[in-house]
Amino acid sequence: MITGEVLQALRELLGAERVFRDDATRALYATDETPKSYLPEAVLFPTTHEQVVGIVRLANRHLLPLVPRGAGSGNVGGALPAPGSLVVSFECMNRILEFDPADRLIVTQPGVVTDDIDALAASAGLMYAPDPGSGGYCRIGGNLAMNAAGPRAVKYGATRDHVLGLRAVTGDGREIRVGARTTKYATAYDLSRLLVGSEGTLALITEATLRLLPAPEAVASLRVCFDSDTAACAAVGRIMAQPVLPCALEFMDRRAIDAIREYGVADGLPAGTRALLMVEADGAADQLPRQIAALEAALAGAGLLEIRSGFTPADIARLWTARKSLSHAVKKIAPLKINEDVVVPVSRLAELVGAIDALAATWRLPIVSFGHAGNGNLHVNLMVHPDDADEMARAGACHDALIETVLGLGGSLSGEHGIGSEKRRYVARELDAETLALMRDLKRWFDPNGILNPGKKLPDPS
C-alpha cells in the first residue's frame, strides 16, 4: 500500500497533475489486451528522464513494484499491474529528441507512436523498418520492451536489429547509457540487445537511438492462392531458398480463409482456395519486375491456384484487404481468442500447420493460424467461449499440447509478442536450468530488490 509520505514525494517530483489515484484512472490502466485486470495503487505520468530516475529511486527505497506501460496494446500481460504496484505510463514522454538524416538515425523518447517515427523518416527518404500491426497506436517503448516485429521482419529484422543505443534506469536507480550512435560498435558488452526484449524487468528505457534505412523506391505485392496448407508451406520453403528475399511473406490457413469469407472480404478468391500467401518485394524501381518474376517462379508448383500482382498503392491495398481484416474477422467465430505467436524453423512450418489441424480435431476447437511465414512465426488462435467450462478446459489442454508441439519442432514460445505474465509458466520447458539461473542473476544485478515489472518474463523459481 502506498503511504501518504510516498504519495507526497511523488507529487513533488512529478507535479500533482501527473499522479493519479482515482478509481477511473486506475481502472483504465488495470489491463492490457489480455482479458485480465488488476488495479494499480496509482498511475504516474513522467515527462523526463530525470523524473523516471526519481520514481525508480523512491520506489526502490520503499520496495514498491513499478510496471512500465506504453499503449497497453500487448496481449501477453506485459503491462498488467502487479499487486501494490505503481504503473509508470510513458505516453507523456512523447518527444522526438533528434532527427539526423545524414547519419540515418533518430533519437526518441519511449512514448512516441511507432508509425510517427516512420513518417518522420519518410520525410527525408528514409524508413524505420519494424512494422508491428499496431504501429498506428503502439509506442516505441513497448516495441523495445517486447522486441516487436511485423511482416517486414523477414527481410529487415525485428526492433532489436534497429537499435543503436539506449538510455535507461536500472531497478536501483542507476542511470546507464548503452550502445552508440554508430552502426559499428565493439567497445562494450552489447547491453542494448539485452535490454530490448527484457519487458521492463531489467531497466526502464527513457531514450532510444534508432537506426534508419533508405526507403525503397518501389513496392509490389503478390496474393497467391493454394488448394491446401501443405502446398502453401512448400512454396514458402521454395521462396526462402532462392536469392530474392521478399520484404513480407504472410500465410493464412484454411480456417482463416473461412473467417474472411464469412466477414465478406474474400471477393475474388478462386474456388477451392484453402490457403493464401501474401508476398511483397521492395527496392529499386527498375529491379522490381525481375524480383517479382523470380518470386512467381518460386511460387509455381503443386497446388497453386492463382497469383495476382499489384504494383500501384491502390492495387496493393486491395490485395492486402483480406490479411488486414483477419483480426476482426476471427472475432466472429468466438468471443475469446487465446493467441500464441509461436515460431519454428521455416523447414518445419508444414509440420506445425499439420499438427495444429490435428490438435483442432482432437480437442474439438476452431483454431485459426496466420502470420509471418518467412520467419516461421505463426499466430495460432484458439477461439473459445469463456462461459463454456468444458470448452475452456479443452482449450487449456490444447494450448499445452501446442506448446509441446512447437518445442518438439525446435521452435520457441514467442516470435514477437514476448512472454509477459501469460506465458512465463512455459519458459522452463524451453530453457535449461543453468540458462534460467543466469537470467535470474542478471535480473538481480540490474534490479536487486525485484521492483521492475514483477511476475513477468521469468518463471517462478519453483
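Positions refer to the first chain, counted from 1. None of these values were measured; they are calculated from a predicted model. Each form is matched to the other, and the largest set of C-alpha atoms that superpose within 1.5 Å is called the rigid core. First, how it differs from the form predicted together with a further copy of the same chain.
Comparing the forms between these two forms, the C-alpha position of Thr312 differs by 2 angstroms or more, with the core used for superposition. In this overlay on the rigid core, Pro214 has a C-alpha that sits less than 2 Å away from its partner position between these two forms. For Leu97, the Cα coordinates differ by under 2 angstroms between these two forms after the core has been superposed.
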Second form
Number of protein chains: 2
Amino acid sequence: MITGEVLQALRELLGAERVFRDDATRALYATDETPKSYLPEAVLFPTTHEQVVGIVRLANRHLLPLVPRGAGSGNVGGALPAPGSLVVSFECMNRILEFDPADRLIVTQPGVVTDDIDALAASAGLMYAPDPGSGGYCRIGGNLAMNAAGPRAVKYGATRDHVLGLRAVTGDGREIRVGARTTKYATAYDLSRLLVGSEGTLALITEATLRLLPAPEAVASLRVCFDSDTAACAAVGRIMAQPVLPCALEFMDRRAIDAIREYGVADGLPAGTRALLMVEADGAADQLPRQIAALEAALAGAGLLEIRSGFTPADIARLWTARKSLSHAVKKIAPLKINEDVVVPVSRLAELVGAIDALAATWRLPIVSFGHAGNGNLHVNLMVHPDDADEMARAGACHDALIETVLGLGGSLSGEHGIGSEKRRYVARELDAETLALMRDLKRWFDPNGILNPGKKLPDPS
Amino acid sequence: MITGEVLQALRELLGAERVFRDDATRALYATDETPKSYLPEAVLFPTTHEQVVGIVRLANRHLLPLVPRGAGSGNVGGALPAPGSLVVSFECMNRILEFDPADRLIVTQPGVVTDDIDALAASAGLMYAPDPGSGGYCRIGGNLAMNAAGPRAVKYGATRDHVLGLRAVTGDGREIRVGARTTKYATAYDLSRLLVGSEGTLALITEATLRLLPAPEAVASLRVCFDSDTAACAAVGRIMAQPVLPCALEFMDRRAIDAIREYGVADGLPAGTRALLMVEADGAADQLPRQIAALEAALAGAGLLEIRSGFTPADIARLWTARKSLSHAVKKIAPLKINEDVVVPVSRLAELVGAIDALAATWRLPIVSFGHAGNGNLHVNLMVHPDDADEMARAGACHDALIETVLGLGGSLSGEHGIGSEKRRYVARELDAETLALMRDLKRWFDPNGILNPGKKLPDPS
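Can you switch from the form predicted alone and show the form predicted together with a further copy of the same chain instead?
What follows is the whole complex; the chain from before opens it.
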C-alpha cells in the first residue's frame, strides 16, 4: 500500500502532474492485450532517466512493486499490474535523442513508437529492421523488454540483434550504461543483450542505441496457396534450405484466411486452398526477379495450388494490413483466444502443424494458426467461449498437449511474445532445474527485493 | 600450489594421460601471442562437459585458478597463465557434435578450429560468417570467449551475433544450458550473449550451437589506392553511408603495404600510394557488377588514385593471405609490436588516422595501422625495440595518448581482440565507475572465489 509519504516523494520527484491515482487512470492501466485486469495503486509518467532512477530507489526502499509499461500491447501479461504496484509508464519518455545516419544508429527513449523509428530511418535511406505487427502503436521499450520481432526477423533478426547499447536501472537502483556506438565491441561484459528480453524483471531500460541498416531498394511479394497446412510448411522448409533468404515468410491456415477475407486477401483463391504463404524478397530492384525465381522454384512441390505474383505496392500494403489485423480478427471465431507463440526448428514445422490438426480434432476446438514460418514461429490460437466450462477444460488439456508437442520437437514456448505472467507455468518444462535456479539467482542479483515486474518471466519456485 | 591430493583427483577425473606437469608442456602453455610467459602448475586436457564440470568444482573447492585456452592465438594475454594456475586446454574437445543443414546450425565443442566449421558449412552451401585472421588455427572456444570477428563482420557481425545457445560451467560449478535451436527465442534470460566476450572470467563454455547462413554464390574484390590515410578513411565513410554493404572493407596504411610486398599485394601500385583499401562484395553472381559499381561510385573522391578490379579467385586468395599475414609480418619493422585494436564510429575514422599520424610524428615511432575499416576497427601497432628504454618510454606515452584520442572520438578500447591482461589498465577510462562496479559484482556472482581466468578482462579495484 502506497503511503502518503511515498506519494509526496513521488510528486516531488516527477511533479504532481505526472503521478496519477484517480480511478479512471488506474483502470486504463489495469489491462493489456490479455483478458485480465488488475488495478495498480498509481500510474507514474517519468520523462527522464534520472526520474526513473529516483522512482526505482524509492520503490526499493519501500518495497513497492514497479510494473514497467510501453503501450500495453503485449500478449502475455508482461505489463499487467501486480497487487499493490505502481505502473511506470514510459509513454512520456518519447523522444528520439539522436539520429546519426553516418554511423547508422539512433538513440531513443523507451516510449517512442516502433514504426516512428523506422520512418525516421527511412528518411535517410535506412531502416530499423524489427517490425512487430503492433509496430504502429507499440513502444520500443516494450520491444526491448520482450525481444519483439516480426516478419522481417527471418532475414534480419529480432530486437536483440539490433541493440548497440543501453542505459538502464537495476532493481536496487544501480545505473547501467553499456554497449557502444560502434558496430563491433569487445570491451565490457555485454549486459545489453541480457537485458533485452528480460521483460523488465532485471532492470528498467531508459535509453537504447539501436543499429540501423540500409533500406532495401525494392520489395516483391508472392501469395502462395496450398491444399494443406503440412504441404505449406514443407515448402517453408524447402525455402529455408536454399540460399535466397526471404525478408518475410508468413503462414496462414484456412481459419486465419477466413478471418481476414474482408481485406481481399483471399479474393480469387483456388478451390481447395487450405493454407497460404506470404513470401517476400527485398533488395536491389533489378535483382528481385532472380530472387523471386529461386523462391518459386523452392515452393514447387506436393500440394502447391497457385503462386500469385506481380502485386503492386498498394496490393502489398493491403496484404500486410490484413496479416497484421489477424491478431485481433480471429476474435470473430470465438470471444477468447488462448494465444500461443511457439517456435520450433524450421525443419519440424510441418510436423507441428500436423500435430495441431490432430489436437484440434481430439479436443473439438477451433484452432487458428498463423505466423512467422521462416523462423519456425507460429501463433497458435485456441478459440474458446470463456463461459463454456466444458470447452475451457478441453482447451486447457489441448493447450498442455500443444506445449508438450513443441518441446518434443526441440522447440520453445515463445518466439517473440515472451513469457509475462501467462506462460510462466510452462517454463519449468522447458528449462532444466539448474538453469532455472541460476536464472532466479540472477534475478535476485539485479533486483534483490524483487520489486521489478514481480510475477513475470520466471515461474514461482515449486 | 597444487597438492598431491588435487593431482590425484584430477588424474581420476580425466585419466592420468590428460594431466600434464612436465616442464616442456608447462613451457609450451606458458605463452600466447603476447611476448609474455608465465608457467602454469599443470595443463589439463578434458574431453567432455562433465570433466570440465569436475575440474571447475575441484578447483573451486581448492581455490586453484583456472586459465581456459583454445589455440593460444590471442593478442591480449587472455590465455596467459596466472600464478599457480592450471591451464584448461580445450584442444581435445574438438568434435563437431551435430551439423544440421536444414535448420542451418552446428553444435560444436570449443576446441574445433574456426575455419573447419566454415568448411563443413560450405559442404552444404552454408557459411559460418565470423572469419578471424587466425581462423586456420584458432579455436571456436577462444572466438566465443573474445567475441572474435574478422573482415566479414562489416556485413555479417561478430561471433556473438551467430550464437544460438551455449552449455557452460560457472566458477562455482553451476551448469548452464541456455538458448535454443531456433532462430527466434524469447523464453529465458539470454545468458549466451553475456558469456560470449566474457573472456572465460564468468564461465567455461563447453558446447555452442552456432547459426549458419547461406553461403554467397560469388565474391568480387577491389584493390583501391589513395594518396593518404585520411583520404582512404573518408572513402570508407562514404561507402558505409550508402546502401550496398560490402562483405569486407579493409584498410592498410603505407607501412602495412610495405610489410607484405612479398605477397605481390603491392605490385603495380600507382606512385604516391599511401593507403590501400580492400573492398569486397558478395552475393548472386549476376548481381555483383551492380554492387561493385555502387561501391566504386562511393569510392570516388579526393585522393583516390586507382581502383583495380577483375581479380581472379586465385588473386583474391593471395590478397587475403597477405592481409591475414599482416599481424605477424609487421614484426619485420621492429621486434615488438604494441598492438591496439581500437574501434571508433566509422564517421570518425578519418579523424582517428589523422591523429595517429600526428602521434607517430610527435613520439618519433613507426606506427602501422590496418584493419576492419568498415566497422571503424583499426589495429594500431606501435613498433618498438624492447631494449631501447627511451623508445619504450615514448611508446608508453604515445599509447596513452592514442587511447585518449579513441575515447574522445566516442570509440572503445577493443573491437575484437578483447581486454585480456594487457588492456585492463585502460578499462576504467572507458567505463564509468558505477558500470565497472556492477561488472565486478557480476563477476563475483558467476565466480565467487575468483578462480576463472583471474587478472583478465576487468581492472583490479583501485
